[in-house]
Amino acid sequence: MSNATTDSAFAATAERLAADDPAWLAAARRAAFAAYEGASLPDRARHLWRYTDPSKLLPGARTPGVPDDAFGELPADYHDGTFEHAAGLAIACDGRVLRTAIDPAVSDHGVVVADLREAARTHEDVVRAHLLSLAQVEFDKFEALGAALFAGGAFVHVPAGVVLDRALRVAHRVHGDGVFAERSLVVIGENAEAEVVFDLSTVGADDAAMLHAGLEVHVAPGARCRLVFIQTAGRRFVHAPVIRCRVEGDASLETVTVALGGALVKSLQTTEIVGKGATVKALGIVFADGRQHFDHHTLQDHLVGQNSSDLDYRAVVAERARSSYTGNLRIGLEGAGADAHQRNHNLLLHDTARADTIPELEILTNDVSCSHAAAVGPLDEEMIFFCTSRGLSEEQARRVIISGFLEPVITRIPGDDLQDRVRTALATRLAAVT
């Protein structure tokens, strides 16, 4: 299929979606598609694209995917309607939310879990004020594509003062080999508290879909939010998530990212820290084997001071896989008093595995406390010897050391059920490469 034919197919898709949107969203969608068409591919010399060829995120011969109502199997720990493990659920396939369920006791307090495009009409005041306000569609070709083509996504709103004792969970499945886009929006009101879990996988192990995903997160003054992203897609999946967060004064945001699946993952996560007293933590796990390619880029942007951020990403890379991390910790001109740190540690299980890491500091003022650290290397032979001298086999020792390396991040995932799912998935992967 020629590029002109492909672009025409995507233009028709964007226009079809716009026809069902409220006027303000339709205008934003059309502007995003125009930005996509007008933007050139990112320069490989740019920090963000140093390790991934951007042309691999173009649709190429893929056509616009058609959302499927057949969701497939839900994980066993999802009990739709019982609310045992979640205060609310959103079930999505190919970017479109198929159904939602929320505990009446929670919805009585004004908590909303809904499809984003539906919420653009039913909760226009909140959605319109926040949607695309953090996106940079005029600067990034792929973010523009996702904003133009999103078929739906989750809208989560926790009003001011509401404190949830169970997580809100979004399960998303993608099928086939087309190009899909989804966009979600999370708004946590002043002094509210919530945990939101996004769980992404493919319906079939051989599905080769491409997903351009966008998420905007707004954490109001005094609010507390934890976001968890678990991605366990098949080995042919291409995933390009863009996560943009804004954290205001005395608020707290913690993100936990677990990336296990996909052939190619190019992830961008940015956090604007705009209030004094704010606290931000970003934790991540990457496990790559075969020929998987993971590329994560983060930005912790302290626009004001008297706040803190801490980032810890850990990668295990086996066989001929590759993991790349680039991170920018930025302290702006008004950032005096900021306390900011970032770490990226990588374990290489085979000589053919590769990990690249570039943590950077950009400090534009004085009176700050900042640090960055990076490490790439094999398993410590002394640690293996210590374990084997106490009765473990060498294989068991390797698995224990690797598990211990990842466990500090796993324990930050809310709920024993989700933690056990991640541990089981990792144990299966470890058994295949150790």
Second form
Amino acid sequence: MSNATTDSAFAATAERLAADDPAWLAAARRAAFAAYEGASLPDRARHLWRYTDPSKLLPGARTPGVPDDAFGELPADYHDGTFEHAAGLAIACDGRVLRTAIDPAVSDHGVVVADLREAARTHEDVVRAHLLSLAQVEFDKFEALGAALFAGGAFVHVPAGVVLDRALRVAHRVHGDGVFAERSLVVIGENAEAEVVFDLSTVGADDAAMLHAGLEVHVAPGARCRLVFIQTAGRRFVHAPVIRCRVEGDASLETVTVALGGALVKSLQTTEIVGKGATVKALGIVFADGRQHFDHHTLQDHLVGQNSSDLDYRAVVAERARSSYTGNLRIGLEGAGADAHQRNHNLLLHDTARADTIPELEILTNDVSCSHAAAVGPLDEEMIFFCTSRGLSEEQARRVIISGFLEPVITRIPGDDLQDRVRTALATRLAAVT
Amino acid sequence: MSEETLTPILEVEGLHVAIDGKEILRGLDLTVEDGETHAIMGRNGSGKSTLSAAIMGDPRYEVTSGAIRFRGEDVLDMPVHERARAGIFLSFQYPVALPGVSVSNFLRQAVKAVRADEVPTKAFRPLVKENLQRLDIPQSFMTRYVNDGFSGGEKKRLEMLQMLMLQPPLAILDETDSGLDIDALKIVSGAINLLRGEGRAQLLITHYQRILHYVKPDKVHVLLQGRIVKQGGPELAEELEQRGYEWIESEAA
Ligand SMILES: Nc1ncnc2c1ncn2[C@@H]1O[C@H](COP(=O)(O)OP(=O)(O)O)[C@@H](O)[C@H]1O
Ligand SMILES: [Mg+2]
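Let me have the form predicted together with the partner chain next, following on from the form predicted on its own.
Full complex below, order starting with the chain above.
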């Protein structure tokens, strides 16, 4: 439970950060902290908290994290100085952006990759118009905490009509065992096209930090955006991301979530679809073993109709790990003609592993096309027999089938280097549990 | 060496097989000599797929008594992958899909598991190419996921591709001919004929004799309610084509 001493330490942190913010942001930060303090813990009976004890996301005995610049070495594939893999990038540690770089050919078109706190001054018009406009700090205690304490994060702006041929990458690492917060903002202008990869890890495998992460994404009419979240943190990390997306008419948004690390991951991702002709796709994979606990919640909210959303989350759960998934699908009164599909499949590798899958459909209008499919179960015996009949050992067969199960999501990650990094990470994890 | 001293490729003796406690094979005997191709015919439900699954070692089928020997060695205690590595291949009647597993990746792993010594890494690609041509399969197959969204005919061709890549001493073809048009049937038959010869044997499971025009069997067996009730040469298949199965059923009754 929160206690007075630590809360005052966090109040001081928020205050110290506010002192450096422009006045409008300082006010928002203070309001967020007040909302955090004022909000009671979510009721565990409420659907979103059925599987995860909310008190585990409170700072508790933890203190505000002390930021460090010890990012460590960038993954070899990450940035070779030529912008071959990424048109722009931000390197962040402990919630603070250490460095940004952008291909001049891209920045000439007005594309921005910057530290969000700096951008609050340098790009005040765009940032102020969007920042915290989708977040619900009044309703979500932890989102409020993240908004009050964020020390940095990326601001990505792709102006109208600009089409990027390479992804933008944000690499973020945290260390220690304190509480960190970051916040990023992605604004994709009308008819622009961009891919943004958020690559999150801990500096060391034993770092036990807690990260409250906020992201807001605005996809303007006709724009196309793909967001990729790769999380490969150590086994003691606690991650509480809240991702809020808004997609306008004829725009498309695809999100690809790869959640591999952490002791506890409690993720919320909401998408408001506010225009006709919009296409929203959300893909996700979870690989859980040991005693890892993953809890993903998504909301596809069709505020108007004549658009589509399609969601496919897949989890592999081994040993004593647990993965919970709640997929909320809402089609409002104005949502006629919406096409919304949801699929959640869970492979359990051991009897002790657990997966929960809850579809929640709130459909307030007729004339929609909706479906949901959920499955929890062991590997298919027929597939194993087929593979072993071709000479693969049972172990090899299991690995091939499990990798195949995750592969369609991995192929959606931009860049062979990143795909291979994820495959390698998964292969190592698989080898340990099969 | 005289023929009599060669060990048969496959010997099945008094085989009883049950699934979910229900007895499907009820004392089946079958010997396939080195270099021979045998056809097993029988109506739907007579136990043909059960026999092939039992030889391959499908753990869902329980062998309650009897013996299966491959080149003189008892295989009943061998796990499935060891039977495959020893040289038994089953072309499935209904091959399953492996979503997310590319044909190329799967073939590579299978060849590595079964024929690592004969097919060094360098030789893999040219061998695939040669077999794709033989089977009239486009190169684009290689990047598709195994049997995922494949038509019936495509699945059978992919089974034949795997067979040619693995060059099994014993190939069991469970209704590989069914659902194929005449061109595909000729291609598939050609692949099977490539495997014929000394040191190998094939077991052709079918309920039509159509494929037997292209792959001439040395012996034909008729399976009825879990037992082989009649054996003969290729002329038996012709007779079945003309007269159907009733006369055998009444003969066996
Ligand atoms: N998985 C199963 N569970 C229960 N019965 C089965 C199963 N598989 C096959 N059978 C039964 O075993 C008998 C033989 O089936 P099968 O070997 O597939 O015959 P065939 O291949 O000759 O058509 C049939 O009566 C069938 O219903
Ligand atoms: Mg059959």
